[in-house]
Amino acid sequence: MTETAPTQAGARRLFFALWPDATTRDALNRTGLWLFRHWGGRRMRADTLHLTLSFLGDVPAAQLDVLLLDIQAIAIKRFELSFDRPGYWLHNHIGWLGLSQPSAPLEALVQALRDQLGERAIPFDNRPYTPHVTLLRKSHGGKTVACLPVRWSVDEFVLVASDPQSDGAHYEVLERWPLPG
């Protein structure tokens, strides 16, 4: 996610995502230290970990009731996530922890997402999903090292507002919505 250009005049930056109650982000947040102290970089600060399922980019306010309606009609139960690839992409220096195996009900609500978006005509972002959390930034990376997985009980998505400033990107979550146990 590209947090450089600025916004449209009353236009918010949105993506969807899944965002980690505070064990998951204390753990991500430990994974993202183990790799800082092999990897270097900037580490995310950890208010800011989160798996993005589907960035949006500006969207105008006007907008934001169309992107609402049926989001809520998305009706994948909860489920759970091992995240335990640590990797880095040499393109942007970023270090992240993935998951070494698939995930039929992640998979699942990122096209249900991508469907909604779809009929709505709102434009996303489109490329293949490689699910990821970004622990490091401005990394060089190096030597694949193993790590302690991550467990992730997912029982929410969220959209979320990102605002782009100098320390980073700030986010607010504006909506939530709950999975079915």
Ligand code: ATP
Given for the second form:
Amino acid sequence: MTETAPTQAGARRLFFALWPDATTRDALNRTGLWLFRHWGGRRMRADTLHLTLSFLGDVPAAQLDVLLLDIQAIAIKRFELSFDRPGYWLHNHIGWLGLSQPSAPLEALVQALRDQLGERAIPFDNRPYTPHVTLLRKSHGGKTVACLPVRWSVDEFVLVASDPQSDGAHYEVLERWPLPG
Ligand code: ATP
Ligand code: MG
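Could you output the structure for the form predicted together with adenosine-5'-triphosphate (ATP), given that the previous block was the form predicted alone?
Up next: the whole complex, starting with the chain shown before.
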């Protein structure tokens, strides 16, 4: 097992995400198998499948406390996403599933999180947001593939710690914030 030392004592590598329920996870995993048959590579383990909302990187322990205690519920009603667009990135050999149509509530959720992080002076990757669920690593890609859409009912967002290990990152959900019904 290899472990990457955090840059600061007690720091953890963190990101906000949507975490699928069992039904959505299974559907994403089936699409991962379908894409693997076309594009090869290494499939993500089913229990690791997620949609990153905001990536923070190494966060010192004191700021983790701020996140856990201080991040407020977000007044965006539960919403549905349809993951219907497979894609492949040549630069990092990742095969993924994303959205063919932008989602206003998803963009609002990401912006609300960014606003809260900014107000608390917690750094995050502020490049433009490209929603995607990583399904394949080290893939060679290939021809365009048609996929059945995966519906995802979003009723919460979560804060996740990522622990880099030799068999890929291990994730731990640290906290959950429900969205209003
Ligand atoms: P590994 O890096 O060990 O191959 P991983 O990419 O799944 O595994 P992390 O690098 O900890 O694990 O990333 C956690 C999540 O955040 C993943 O969904 C990843 O795609 C995303 N992510 C990582 N770095 C960034 C970044 N700079 N900006 C946006 N999202 C990122
Ligand atoms: Mg990574």
